[in-house]
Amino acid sequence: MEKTIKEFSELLLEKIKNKKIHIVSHYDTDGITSAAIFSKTLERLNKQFSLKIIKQLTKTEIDAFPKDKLIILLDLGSGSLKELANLNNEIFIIDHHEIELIDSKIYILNNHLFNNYENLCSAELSYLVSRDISEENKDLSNLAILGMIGDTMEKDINKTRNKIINEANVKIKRGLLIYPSTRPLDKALQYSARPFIPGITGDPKGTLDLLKEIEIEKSGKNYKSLIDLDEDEMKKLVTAIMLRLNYHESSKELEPTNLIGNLYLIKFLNRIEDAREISAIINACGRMERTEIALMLCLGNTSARKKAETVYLKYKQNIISGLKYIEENSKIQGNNYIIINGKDKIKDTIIGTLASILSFSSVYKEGTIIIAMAYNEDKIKISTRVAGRSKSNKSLRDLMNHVTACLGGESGGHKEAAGCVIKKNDEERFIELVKKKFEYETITV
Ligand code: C5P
């Protein structure tokens, strides 16, 4: 891996000397934050550059590529390798999404196409570059651990991971998977959205209530943070917690596994952080529209800290309201699919996240289908999930594509998360597309 690193970044200088520079970056914490390395390194080397974060690397966004620079992606482009064939472009691509790989003039960085693959995400590899270029760029390493907690990899740490945790000068230390861990615990517990803790999320009684219940008191004028509880008190708080989840077998974000882990802490902007809220901050900048604050916010300036953190405050708000939203809303409810649509109350780049959320709650029964829609100007974004553990027999991937195949429209994903855009015109009949596949389905079986 290490040469084809050092192969990928001295093509890439060599490339870059006499061209004009384009960047274009997925607009979640691991494309914001692959952004920002690259930002930084190439401002180092004293290069000039335009930068575009997108939320997905349609026909529309490839046609506008500026004709007369070399473009660099980050965190897309594998799955559009035909597409940018076409270009006239220098194409360097930084990407850790499955790839089909076509005999093309185009310089991939992926590893899947490593000879001993690791699971890395694009901040990371982006990272790995950076670092080839130059030491200097040692310093970036905390941007690569912001963006792989965003993509939920640090449950598995491989060699190449574990240098670069040291690198960052990461602390790791157990404990409850809520955050902000450095934060008064009594909002930690009350913005929970992953885990969506009933009577809890979005209740700050509810919140006062289980402290009380829980005797942890105010310390001065605050509640202390996850991370200053001693031992008895975590257990305490996560027992409650899991009478509050209504913990049983079948949710896999509900088992006490799940519920422990490792929380790393990170400098970021001269003050110890639990990162999986900054990465938290920065993919919530990216679900508002506000990238830029974001890309601020990773580059050290500390004036975005404080917009970043009112954009997340309005995100979080926007979770709670489109989840309540679902609950109060009429829902088209099959034998094993429900369809939620939330129409023009849920935005379209959070649509995909509240999908999520009810997967892993105890919502929907074991097994469901769930497929949500949120309409995005003349179009609508469809998100797709399987709630509980178990693993579906049916690819949500394929249902996308057959989806877009019938419909037009743009689809992709993996087996149990997938998603597509179709024309907003076509809503009534995306809906009896659905139902009948699955009616048939349930015929045939
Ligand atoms: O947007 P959502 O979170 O529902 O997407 C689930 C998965 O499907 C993600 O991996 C996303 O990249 C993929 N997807 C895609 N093309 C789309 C929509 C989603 O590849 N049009």
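These numbers come from a predicted model, not from an experiment. What we label the rigid core is the largest C-alpha set whose atoms superpose within 1.5 Å from one form to the other. Numbering follows the first chain given and starts at 1. First, how it differs from the form predicted on its own.
Superposed on the core, the two forms differ at R429: its CA moves 2 Å or more between these two forms. Superposed on the core, the two forms differ at N336: its CA moves 2 Å or more between these two forms.
In this overlay on the rigid core, I178 has a C-alpha that sits less than 2 Å away from its partner position between these two forms.
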The other form holds:
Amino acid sequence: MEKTIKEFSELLLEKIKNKKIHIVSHYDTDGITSAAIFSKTLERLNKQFSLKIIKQLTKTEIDAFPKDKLIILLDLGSGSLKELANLNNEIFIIDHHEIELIDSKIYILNNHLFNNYENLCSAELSYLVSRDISEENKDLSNLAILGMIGDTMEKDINKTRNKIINEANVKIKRGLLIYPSTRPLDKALQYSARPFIPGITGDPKGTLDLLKEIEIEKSGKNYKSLIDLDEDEMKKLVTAIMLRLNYHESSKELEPTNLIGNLYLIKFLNRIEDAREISAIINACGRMERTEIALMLCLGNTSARKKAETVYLKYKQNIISGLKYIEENSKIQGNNYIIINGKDKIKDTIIGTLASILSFSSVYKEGTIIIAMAYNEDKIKISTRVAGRSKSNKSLRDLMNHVTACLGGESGGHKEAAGCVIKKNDEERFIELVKKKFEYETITV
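Compare with the form predicted together with cytidine-5'-monophosphate: the form predicted on its own:
Excluded here are partners and other molecules; the one chain stands alone.
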């Protein structure tokens, strides 16, 4: 892999010598941190560039690419090679999504193409290229960590990831996997989404009742933070949360051993921060369509922090209201699947996040396919996830490809997390298509 990255980096440096550059990146944490890494890298090379952060690489977006610039795609592009091959631009892709290679002149760095496959996110791959370009860029390793956590890969510490963690000088502590671990415990519990805790998440009174029950009191004006709890307090907290989780015995995600894990503490804007919180703030800015604030935050702009926290608060309120809407409204449930139709009551930019939260929760039986929908003007955004952590024999990416093959639209993603965008007029046809697919067919791997 090191040889491939070196060759990719050298080729990129050669190609950008006398070219105008246009970066296009995805709007989640992985995409935004990738964009920040490349922005800083090109700035240090004294290169001028334009940048756009987008929800999805649609045909409309591809057609809008500037004709006279070299294109760098980050955290997207692997599923759009046929469309990209029609362009006359020179194109570089750094991505980690599943890929079907075609004969083209596109330059691709994707870990699925390595024989010694390591599950790295786009920010990590972007960092490895940046570091290969110059050792000066080692200070961007924290951004790679944020991208990795944004894509929930922190439990899979492979050889390359471990090296990046060491270069980022990350401090790792064991603790309850609720963030932010550096903020007052009552706030961390109240806004906990992974896990979603019935009677606690979104409920200030329920949170205070829990803390009173386990005899954790305020230290001065505020409660202790998670990382400040002693061993006995941590045990009481984990037990209390387990009792409130109406979990299925088959759900490995909610066993005590999976509620406890590594807390990543990084130095960010001259403060020790919980990397999960910073990652979540970046993601929130993307989902609330304030990507410029997230990018400024990643690039070290101190004034962007307060703006980002304001956006984050609104985002968390949207998440809580979205979860309550799902809980209180009817859903279509069938053979090992559930369809949640948020219509215009849930933002299309957070429907995928809600599907992920539910997939990590105890709400649905492990292995249940969660299909979540939300309107976006004349279109519908659809996100699919698998509940629980066991490996599924169903491919959600194949399902989304099947949908768009039948109805038109754009699709992409992974085996266990995929999505698509279809026309709003096809809402009922989509629901019937999914029902038929699950009731009478098997989704192949």
